[in-house]
Amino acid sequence: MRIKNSIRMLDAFFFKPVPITGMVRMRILVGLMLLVQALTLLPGLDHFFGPDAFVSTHSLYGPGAPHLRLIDWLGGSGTAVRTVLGIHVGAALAFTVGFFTRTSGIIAYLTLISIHHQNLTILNSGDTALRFALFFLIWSPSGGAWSVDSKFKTAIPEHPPWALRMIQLQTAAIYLFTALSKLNGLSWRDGTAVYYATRLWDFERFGFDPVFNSLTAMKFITWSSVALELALGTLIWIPALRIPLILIGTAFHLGIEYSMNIPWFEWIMIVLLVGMWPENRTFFPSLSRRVKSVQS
């Protein structure tokens, strides 16, 4: 009996078709973040990825590596980065507004992998986070709304989340393992990790002295993080407590951001959080009521 309510709550939770907001809401945020990620590109694509880049892909891979390359297999010009990097962003635009949604995500989706492996050793976890985010937002219905192509069909109001639902165990898995990693290290326990990773100048942005200079606030920090992470791993799915958490989630990843310059992670992160929202729940009620009525 426990396993059949198991096999049923699972496949609820999987399948219980629920509004396509969450999806929505994603694909746009995730398009936003392909689109700004490819413009700070800009200005040192040939560095970081040309003929004469820093690092070039035979020292990362060797010959014959099975990696997908296309700007090496347009040649590894200078009109091949920008070839991979317009269409890049053309599919990004597609995406993001919902035109040709399935079709521009997975056109996204190759060229961001390709982007990526032409030069790993200029990205964090976050870009990995994204990919993810991405694949999957691609086999649901995240064009069915606030898009190009639901303005030519019939709009999903309601659709199996599984997609999302991926997407959300991810985020959380990433919170739950960080936070179990972080355990097992000395200067986590210890309550000074935050200290330390303060002083890192390669990664410092903005300080705060008052606090940065305190041993007992960075040990608060130090342990209220991995706290809030464990939380977010795990507390998250109560749904009673599944907004504040998003919210102070938040709080803390823009803490990190005004503090620490690693390019992008944390609103990826962000929009990680956003995707775990409830899909019964708005964020400003009152505009969405307006946006229905004057679409009816």
Second form
Amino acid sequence: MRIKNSIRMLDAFFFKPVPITGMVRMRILVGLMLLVQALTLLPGLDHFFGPDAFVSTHSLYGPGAPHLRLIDWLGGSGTAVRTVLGIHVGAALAFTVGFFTRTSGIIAYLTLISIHHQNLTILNSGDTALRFALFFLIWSPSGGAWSVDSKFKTAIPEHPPWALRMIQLQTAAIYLFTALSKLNGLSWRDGTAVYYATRLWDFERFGFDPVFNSLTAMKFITWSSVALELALGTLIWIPALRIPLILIGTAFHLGIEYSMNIPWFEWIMIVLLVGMWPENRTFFPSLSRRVKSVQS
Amino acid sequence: MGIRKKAIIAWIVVHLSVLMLEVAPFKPDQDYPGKRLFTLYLRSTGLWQDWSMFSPEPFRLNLHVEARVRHQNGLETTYTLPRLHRLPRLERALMERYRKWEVDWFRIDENRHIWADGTRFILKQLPVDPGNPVESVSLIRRWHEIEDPRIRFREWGYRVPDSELTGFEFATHSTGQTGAK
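Having seen the form predicted on its own, the form predicted together with the partner chain:
Next comes the full complex, this chain leading.
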């Protein structure tokens, strides 16, 4: 009986149709992050890819590696780099506005992993998060509303949310795996980890004085970070805790964004937290009611 | 249940199993049946991932890589890869991908297969003097280890002078320009 109930719950979790609001929201936000990520490549484009790059794919993989690398397949020149990046930006833009959403999503994904395969040494966790978010969005009906494809239809259809659920599970896994990995580290257990992280010169942005100069405060931040990450990886599935945890998690990422030079990663994590927002709750209820009354 | 739904369920099960067996910090150390397939799945779909942000331990070195460039006439100059903390904040964010390559890949012994590329890159950044070509490039790691705060607490934003950084020459590449002019 219990097994049957669990299977029924899992079936509803992945396949019971829900309004596609969450998928549409994610399409727009992930699309915008793809464009931001492409911008971050521009300042060093010729040093990252192509004949003048600081690392070649031949050195990284050896000959004949099976990775999808469109830049190499187009000859590996500076023109090939610009062509692939140009196609990627065009596809990302089309995906954001929902123009041939699935096709543009697939093109954006293939060019994204080609760019990433071309130089693994410059990638960070934000790039990884963007890859899986885009990958699963391709399988969702994210162009079903607020898109060129739907002629900017605002009526929200319903659809099984399994692709969005995969993004949510991946998001929870990031927090859970990171927290568990940190619990293996001595400095996370003794409370000094954030002290070390804030003393890395290249990561400095703005300080929180006197917080950053108090070992007691550093210990509190260290332990509460791990506790929050554990909660975001597990307790976020409890409906009553979900919205408070999303809000605290967002504040946590904004705090890191303010104090540390870890570009765009925190924003991608905030986007993923937005993807955890419950389907039956709107961001701004009063505004949503007003829009609905205008429409009717 | 339709075949499409069955296929999706099978995929969900495979993907979540791959996360547990290939990505989770408690993943098995030993080989297991299907490991190669799971790795291939992550690689071929572009879903490879590793979540180790400042874990299990945050990095404890303020480190950069320098190149000691030796010219044919014996002159030695130093080329320093971007040191982000010396740049304005916006530029620091834009240069982060250089730091990623330099600190997380280039300086590491296990990645010696990319040292020659990096050296060539450094050579391309140097002014060309046909009358006095570069003879060799030595790569040097320079670092300051952050001390345990219970022994020595450093204020946020502290710096140590370059003269106090530890240095280690980890590779030397000859350009083949050795010999008399």
